[in-house]
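What follows is a single chain, given as structure tokens, in the form predicted alone.
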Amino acid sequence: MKNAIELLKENDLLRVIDEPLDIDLEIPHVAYVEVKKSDSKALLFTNPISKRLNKTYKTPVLMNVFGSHKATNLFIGKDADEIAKEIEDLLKLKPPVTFGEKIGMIGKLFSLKNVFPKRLNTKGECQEVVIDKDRVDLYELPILTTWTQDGGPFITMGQVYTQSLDGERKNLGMYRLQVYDKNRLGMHWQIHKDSANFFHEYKKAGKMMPVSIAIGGDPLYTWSATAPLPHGVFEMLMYGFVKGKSARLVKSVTNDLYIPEDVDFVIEGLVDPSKIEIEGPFGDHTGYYTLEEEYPVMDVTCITHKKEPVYLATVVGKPPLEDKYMGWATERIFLPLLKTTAPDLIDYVMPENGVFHNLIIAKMKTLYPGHAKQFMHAFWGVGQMSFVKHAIFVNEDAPNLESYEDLSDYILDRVQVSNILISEGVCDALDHASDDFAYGGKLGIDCTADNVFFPKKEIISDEKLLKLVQEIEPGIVDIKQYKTYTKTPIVVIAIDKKEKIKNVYERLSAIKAHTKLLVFVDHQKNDVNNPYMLIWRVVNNIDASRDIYLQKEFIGIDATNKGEIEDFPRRWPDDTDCDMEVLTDLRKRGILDIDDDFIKRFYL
């Protein structure tokens, strides 16, 4: 990580914090706040401590390494769109005809030699210090506890290296890893991931599964671990392609897995497929806690590290966070691969407050009636895109996909009930809103045609509308109207819920002359004047098959928390809220320079 630190310093993208701060809550809270700033920087904590364990660590903690577009491009080495163009050119390669074309192809093919990792016969920097099984103690690493309800410390930036039972297929993934005790880790590889598929091979064969977890090194290793490559493709190939040079790998000390020679830490171990244990809860990138579930456990057989390692970590919770920038790079770079399945796709975007799989907006070349709905099914059947909950499709004449104000106007002028598709399918295992684990409703909206011809609504002031709705439903505390000049004016309704929202929606049909789209949220934890966080709340909290109500020219969305009123079969998780005592103390000590408005704006 030292090269990464120097690069960040040279580009004024690093803030060094020398004051002793606790690995439990304090360091994560500082990082959580920093990355929400418009000028966010990476943070190097040089004196981490643990009051809980009565420890002072020599190993510094580095966070928010991908904390800006500039930093992300620095570690990728070039602009993300430039890499996408290189991938697109490769996908379009045709057999050469002329001598010049043959020479050009030789050059392109020769450059691909750098894609493949090189296996070294030597030890790596990551193995300068070897801690054998008898001396292993995970508590000697400054592993963070991020949120008050977390089940314990979690490794959040681990590069998890696994391979199939026959050793032919390799995988690099990123999964959170809970520290159970000094030599056991919970392996949160979700049911749809390659590592989970490998795990089932070992389980069927009744054999122990080797795992090596790397931390640190080139930040691009960590990004590659998140890359949505096709099933069976080793993510280190992506590293070589982007970097233009082969990854240099060395063999782990206690198993046959190969890891990058220059990472800072390696935790090696074995997973017994016959053993599972409760993992979690853990505050995750959705901004909610994910609930306790059973997952495999790794027994640590060895820890190796550099002589002077740096511990790399991240914090996940409510947006915007570091994953915003990592996801942005993924979104741009993998566009050409997505186009191979959906050739009429022009571009797509996953808004940061849509929490990646919860919301995607795609621009397409519309060729015939129903084309967008065909696209929806294609998206929901492609790799990690199958986890997308809400997809909105716009035509090629739509504004730039990142011009959200203009784009939302375009979308709202094209929303009508007949263009809404509600389906069901697989969901991310982190989704909490569906009745069933990892399976629930999906929403697709076809906004490719300008064919909404209904009469415009009679818009009245917020004050008049609030009075009107409170006469119908006294539990409504506040309202805010948005985009009243479009063909789909919106009313956000903050309510003290006493019954099913569907009943309230039906009674509010009396106001359909004044609005078209009602969005219901709980008044206790939502600000109707904060559209950024309202979008985050809505796409997290709804299951399309249950929470969307449709009448002609009148649509309802129930984004309230679900529970006994709805006979919700699962436990609804809490938000990832900061510990206010910790925040207050950090502000008093001058570590955090934020005001109450900042806390309110980001639902801290």
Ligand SMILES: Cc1cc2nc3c(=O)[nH]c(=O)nc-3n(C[C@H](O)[C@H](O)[C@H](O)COP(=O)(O)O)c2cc1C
Given for the second form:
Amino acid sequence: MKNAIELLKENDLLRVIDEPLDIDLEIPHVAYVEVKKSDSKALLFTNPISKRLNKTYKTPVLMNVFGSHKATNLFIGKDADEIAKEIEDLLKLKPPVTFGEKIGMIGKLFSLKNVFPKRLNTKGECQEVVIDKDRVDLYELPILTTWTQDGGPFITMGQVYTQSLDGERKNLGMYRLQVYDKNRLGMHWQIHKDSANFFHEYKKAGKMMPVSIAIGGDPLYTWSATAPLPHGVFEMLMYGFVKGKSARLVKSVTNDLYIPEDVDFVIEGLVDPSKIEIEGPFGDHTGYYTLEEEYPVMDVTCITHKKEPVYLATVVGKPPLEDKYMGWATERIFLPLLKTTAPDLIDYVMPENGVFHNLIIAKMKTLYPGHAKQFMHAFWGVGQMSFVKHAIFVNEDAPNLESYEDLSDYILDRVQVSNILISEGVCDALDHASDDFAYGGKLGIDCTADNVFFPKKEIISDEKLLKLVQEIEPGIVDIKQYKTYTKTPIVVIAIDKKEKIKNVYERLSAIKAHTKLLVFVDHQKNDVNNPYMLIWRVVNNIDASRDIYLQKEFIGIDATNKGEIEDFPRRWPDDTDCDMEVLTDLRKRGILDIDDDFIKRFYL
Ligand SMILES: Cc1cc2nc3c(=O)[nH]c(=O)nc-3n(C[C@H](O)[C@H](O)[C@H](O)COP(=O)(O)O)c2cc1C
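If the structure you just shared is the form predicted alone, then what does the corresponding form predicted together with the named molecule look like?
What follows is the whole complex; the chain from before opens it.
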């Protein structure tokens, strides 16, 4: 990590905090706040302590390394769009005809040799210090507890190296790892992920599964671990491609897995596939807790590290966070690969407040009837893109996908009941809104056609509309209208829910003449004047197959929390809220320089 720290310093992207701060809540809260700022920097905490364990740590904690577009580009080494272009060129590679083309192709292919990782026969820098099984103590590492309801401390930036039972296929994935005690870790590889797939092979064969977890080193290892490559493709190839240089790997001390020679820590171990344990809860990147689930456990067989390691971590919660920047790079770099299954796709965005899998907006060249719907099915059927819950497709004449105001006007001028598709399919394992785990409703909106008919709505003021709706439903506390000049005027309704929202929506059809889209949220934890957080809430909280009501040009969306009223079969999780005592104390000590408005704006 030392090189990364130098690079951050040279680019004025690092703040060093020498004040002793606790690994429980304090350090994560400071990092959480920092990355929400428009000029956010990486943070190096040089004096981590644990009041709970009565410990001080020599190892510094580094957070938010990918905390801005600038830092992300710096660690990826070039502009993400440039890499996408290189991938596109390779995918389009045709047999050369002219001499010039032949020379050009040799260059391209020659550069590909750097893609494959190199296995070294030596020990790595990451193995300068070896702690054998008997002396292993995970509590000697400054592993953070980020949220008050978390089940314990979690490693949040672990590069998890695994291989198939026959050793032929390798994988690198980033999964959080819960510390159960001094030598056991929970393996949160979700049901759809590659290591879970390998795990089933070991389980079937009744064999122990080796795992090596690396932390730190080149930040590009960490980003590569998150890259959604197809099953069977080793993410170290992506590292080599992006870096233009092979990763240099060394063998772990107690198993056959190879890890990068220059990472800061390696935790090696074995997973007994016959054992399973409760993992979580954990405050997740959806801004909600993921609740307790069963996951495999690793017994640590050895820890190795550099002489002077740095512990790398991230904090996830409500957006915007570090994963916004990591996900942005992934979104850009994977565009050409996505185009191979959806050839007329022009571009796409996954807005940060849609926490990636909850919302995608895609621009396409529409060539025939049903083209957008064909893409919806393609997306919902492809790798990790299949987790996307809500997909909106726009035509090639739509505004730039980053111009959210213009783009939303374009979309709202084209939303009508007949171009809404509600389907079902796999959902991200973190999704809390569906009745079933990892399976639920999908919403696709085809906004590619502009020859649609819209009855004109008579817009009235918020005050008048509030009076009208309160006469029908006294539980409505507040409303705010958005985009009333478009063909789909929206009313956001904050309600103190006492019955099924569907009944309220039906009664409110009396106001049909004044609006088209009703969005219901609980008044307790939402601010109708905060569109950024409203979008976050809505796309998180709905399952399209249950929560969208359609009448002719009068649409209702129930984005309230579900529970007994709806006979919701699972437990609805809490939001990841900061501990206000900790925040207040950090503000008093001058470590956080935020005001009450900042706390409100980001629902801290
Ligand atoms: C900060 C962060 C934390 C993540 N935590 C997890 C996790 O705990 N479990 C998981 O399955 N995926 C997690 N992911 C997503 C995976 O890293 C991602 O899906 C990756 O492509 C998985 O690799 P695989 O397909 O090789 O399994 C996380 C991603 C980020 C950016």
